[in-house]
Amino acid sequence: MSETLERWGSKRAFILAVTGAAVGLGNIWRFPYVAGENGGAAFLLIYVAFVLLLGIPVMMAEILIGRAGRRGPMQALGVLASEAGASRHWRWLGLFGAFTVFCILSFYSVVSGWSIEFLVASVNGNFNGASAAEIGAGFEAFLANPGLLIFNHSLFLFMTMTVVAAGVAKGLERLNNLLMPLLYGLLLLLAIYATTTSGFGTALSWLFLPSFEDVTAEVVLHAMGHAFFTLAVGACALMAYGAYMPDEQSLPKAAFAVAVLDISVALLAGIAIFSVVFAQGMDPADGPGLMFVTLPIAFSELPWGSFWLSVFFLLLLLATWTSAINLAEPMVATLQGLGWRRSTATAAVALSVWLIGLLSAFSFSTLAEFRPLFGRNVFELVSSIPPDIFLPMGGLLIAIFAAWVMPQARVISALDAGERGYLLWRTTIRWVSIPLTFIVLLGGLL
């Protein structure tokens, strides 16, 4: 295949872009709960230092790879481990990469669709005056009822996959503009509503005064997971972006936006969600539940309860929609790639994603008592393998090529820093970011 024609519009576009593929459910559901889980300050602190060892070098490894390939990650690998003397088997790895998305996608496609229903849920007034048994019950209900879990996981892949067959510049580039900043102005509006609760100081000071004295090995583990999960590297999505990457744009200047606008959302997330929290005396460390159970709940006997609510679960249904979207490009360019029509590839994909998705919504009712790995149903399975073993698994690889494999020349024309750039770049992928990625692995694996 021909290097691609496609590029983002402007150097924008592409920070949007990369951003709307890292900001999602990691940001604004797990981040909350796993610091809840885990401390809080002293884990928000390793986290984001992981994400400037770990992150950072590892998406500008994956970038570069597409931006010097410019081709889908299966044939820009190709090409590139071709040009390096090395085996073509490299070219794998973008299969790989397009098969974690998939899995992925598949259950993320079915959290989303909570969202959904639960911001229908909350512009309708249903949480007013519920007591926490009722809403706890109503969740379970809900989750029982695969009729209402696959609508809304129907209805949530078909929003997600109508973008992605209008291409590049018309379906990928024109959403991202207009949501991304529409995401981040919601964000701020609950920041701000957060000021005005009582927990507003307790949730600042839980955040951002760290006690290092409960940290654990399995806590540094976690954050550095976290690090490399909501960064949205590893899949080869960001090696899809890379292809479509403007030649006069900086790779580390954008790198370094991502990641900032990346962490600013788990932020002002986590000062919206335990303002709230804590606001009504409530346990930050309330687990995956803290999204759809702990926060109706709390805001249900707050002041406007239902319109921030609604506010919330609009934000978590942008966020989630972006992240999708973004996700599911690289699997589309990699059909493409091997020479599918666009809106061929699209349709295979999505109702490849549609089936398997409906083993995820069928875990919770139907299939809640198949258990065929680790006594783990096909939710809790899709769930879990791919983003704490395949991602880490994926970055790993795409880390040791672009490190060691990769024409030197080609890497340093991709990453576009400089001669001091490119070997500080080098040396913290090689002997910091490599190392960091395979714990991560090990981690999962364990």
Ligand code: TRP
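Output the form predicted in complex with the named molecule next; the form predicted alone has already been displayed.
Chain alone follows, minus partners and molecules.
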């Protein structure tokens, strides 16, 4: 099986594929609202620290396992564990990852569907001349309409699974090449526009002047979960991409490049969004609607507003598309490794994600008060527990596997960073990343 596996066309294609996985709703939608709910600057600082101390080393661990195993996550873990004389039970980690991305994709697809709706609305000029209050009310009305949410969720999932069925390495390369520079450019423009709004100064101090009184164990846990989520680390999804990595490519360079791009996209989005939030006297802790309400307001005041807003939602949609493809890949690769045909595996994943996604779609209306756990409804559960708890747990196990279990000769060749690079990585992951993840998880859970 390993011989027939596809490969990314080039080093650049691999970096773009991982960036495509990393940059998505996490940066533009989730970061601003989670930062908003967790006090702003202190959250940002902790999250950036986690990206550096945990995110990057664990990302390397995850990709190198895939690269060394050259199989679907479950199979790669099983083979490498046997090789090291360790228990083959390590392969269940692949299944845990598949379960995690399953939960995540179920809400991710619903929220990405919102971008489809907003794209259509902005192309139609529906936000032209609308007041902030009207835009806010329009969003509420939209959420209360499960039929519309389900329609867009279905459409988005269909788009995603079509690419996955074709094989990610082929379909994704061209899309990423075009998309990433465009999205970046537009966010830059938006951030520049933000400097002209009256909320800009407040936004900057809110984002960059931390006050640590409000930092609780929970805030730290959210920041860690978000670091994993935004880098697409901890669910064996990048492991699946690592399996298609070219033979000659240094992993640390790729990981750093991705992390820098990923953080800067979040910062640009944060500056743009919070400037509007403060200019309009809105509440940063407004929750999941934050971006969907603020950006239409910002654009509605700009010349050519509808046009730019349409471009923005188009790019956002494409960015979430490349992330969702990455979310689906480990599930499909795992089933494929169990002997399923790729087409059957894709169909099975699509159908089950679609069904569970309905629960998230209904969480804004019919099922809003259906709160099966911790007083949270299904959308609130799947958008918090898998990112905040499952990803760090998965990341912890992935790190332990690469740093302590795998034959280190295999690690050295898959990391492709030279002797010093390897030792630096190993020291960091063994003595910083692993203990830190463990402590924060424990602290957050207790």
